[in-house]
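One chain is shown next in structure tokens, namely the form predicted on its own.
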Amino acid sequence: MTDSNPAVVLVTGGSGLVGKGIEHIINTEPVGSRFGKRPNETWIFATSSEADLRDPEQTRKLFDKYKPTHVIHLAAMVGGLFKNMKYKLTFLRDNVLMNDNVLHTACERKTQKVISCLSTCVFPDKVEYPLDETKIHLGPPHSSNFGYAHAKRLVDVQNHAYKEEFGCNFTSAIPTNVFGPHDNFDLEGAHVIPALIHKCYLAKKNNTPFIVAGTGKPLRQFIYSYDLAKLFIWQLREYDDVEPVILSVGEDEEVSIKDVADAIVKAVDFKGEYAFDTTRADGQFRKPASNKKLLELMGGFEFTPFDQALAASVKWFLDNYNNARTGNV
């Protein structure tokens, strides 16, 4: 992205957490910063009321009613895990359409660059830890996500046939597990921060016991949606390759659930009784992603430390409980 040209900049599912983040920050940075709007960008945030992007018609309209130059494509069927191991075709199949439709439009209206936002989950169940950007395809997915997991690793087969047949600038970024402001804290689908947010919120509120599903023991890397809003804005306007890029903290700065679980308890004021549900599947104990690649290409970035975001993301849950994403409680 140059600074003559007009750009504009499409991102779909601007209505979730990762596009509510990169909103924030577009708004909020100071202009032409790194990380801030350029003078000459107009950004998009479409949300599925917009369009179907599981539908082609829909989805050539909304490219033709705003000629993105560039695309951010985070719109997906997404859940947490228990939600991930029940319906497996429909994540499988509504994820294939939406890439599979964004992908051939921006190809056929010849946009200059997409970045798709994958998952840790797209890489293979048993492999050498940590994870990194050459290890994605070495073996299957684990069997709680495969339906979720083979849309978004498919999605990196496509940029590169895109790119081998019609020279198609695009690319894909894979996060660790995001949480942040505008998360989805509806219990039925939520992942883990959001829903234990939630849960402590109800049990202070309910005067009931704070339950935690399985034993807290497995480790996460945990990134806030404002430093992930920064790193696609780095990607959109500074790497030109087709491989992925994992978006994370360290190796180093795995917390475990019963640290998160803690965490909340502590942000959210809750003082009565607080245990765990050993009886509930942990899914993977671990799933450690090097972040090497992208330190060596930015040059380094100061994450926000964990706590410190963990305590904005409740304190904008309890402010805002009346608008968030809550599902019927």
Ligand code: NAP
Second form
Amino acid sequence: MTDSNPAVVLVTGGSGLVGKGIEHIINTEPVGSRFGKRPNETWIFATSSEADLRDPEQTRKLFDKYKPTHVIHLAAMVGGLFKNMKYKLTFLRDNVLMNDNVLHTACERKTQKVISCLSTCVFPDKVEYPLDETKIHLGPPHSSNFGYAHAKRLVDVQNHAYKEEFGCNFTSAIPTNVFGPHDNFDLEGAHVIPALIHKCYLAKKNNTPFIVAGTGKPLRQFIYSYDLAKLFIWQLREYDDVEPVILSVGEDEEVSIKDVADAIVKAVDFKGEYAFDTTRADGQFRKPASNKKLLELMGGFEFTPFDQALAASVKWFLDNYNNARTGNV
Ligand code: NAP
Ligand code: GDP
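Following the display of the form predicted on its own, present the structure of the form predicted together with the ligand.
Then the entire complex follows, led off by the chain already shown.
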């Protein structure tokens, strides 16, 4: 990506947590700065109502409408542990269809670059830690989300094949668990942070116990959506290789689910009863990922401290409760 040629950046999944994070950063960082908009750039944030990317014809129409030079492909069927356990085939099929349509259309239309979004779920369940970019295909993923994981893994295979057969400049990003404003706060389908923010809010409002699923012992790395947005913008402009990059805080920054729940209790100012439902699944115990490659390439990055990012996310939820994605309460 240059500073002079006109660039049209199409962000698929533009209405989601990560898409809204990128839109916020690109519009609020100073113009011309490392993460701000450049004068030669037009950014388009697409939603599923504009084009259902499972459909090849709608995908082609979206590309023909905007003629993107660059694509950040975020659109996906997304969900937390419990949704992944329930809809394995739908996660596999919808994501395979979306990814295949976006990559194939981008190849046909000679799009200059595509970054697709994977997840640390793609990594093998049993492999030496920390996870790094070389370990994606070294064994089967965790059984709880194998549908989603295989669909996302396949993108890495597709990227290599498109490069070798057609010379396409396709690559991928691998974020850890993401949270922030505009998250999906559905009680059953969401990821742990937005689900627990919503549950804690309801427990406070209704004077009922705050129940956290599982033992609270599993460990996760969490990245704030506004930090992740900056890393995507960096990768779009400054990284040109097919191999993925893990976009994450350090592997020494794992947080237990109990620590997450404690931080939410504090941020929501909840004073009632709080318990763990150990009959529910814990999922993968941990999946620590290394951000060594990212930091070496970027020359360092300052992540927002977890408590500060969590407090901002809780505030966003409380301020926007009526318009937030809260599902069927
Ligand atoms: P999200 O908030 O659920 O947003 C999903 C986005 O995908 C929405 O904009 C949605 O559009 C769009 N979408 C869904 N189905 C579509 C379809 N059939 N056609 C077109 N667009 C469709 O998800 P997110 O958390 O921002 O996730 C963004 C990316 O990050 C995904 O690729 C996900 O796998 C990855 N990721 C997320 C996490 C996490 O913790 N959230 C962690 C690692 C990786 P509408 O709203 O218009 O329906
Ligand atoms: P994962 O990282 O892909 O497993 O996704 P999640 O963001 O769904 O995190 C799952 C972890 O949080 C598991 O250990 C769950 O037992 C735990 N957890 C506790 N309460 C909840 C909840 O209400 N929703 C979800 N999704 N996970 C929860």
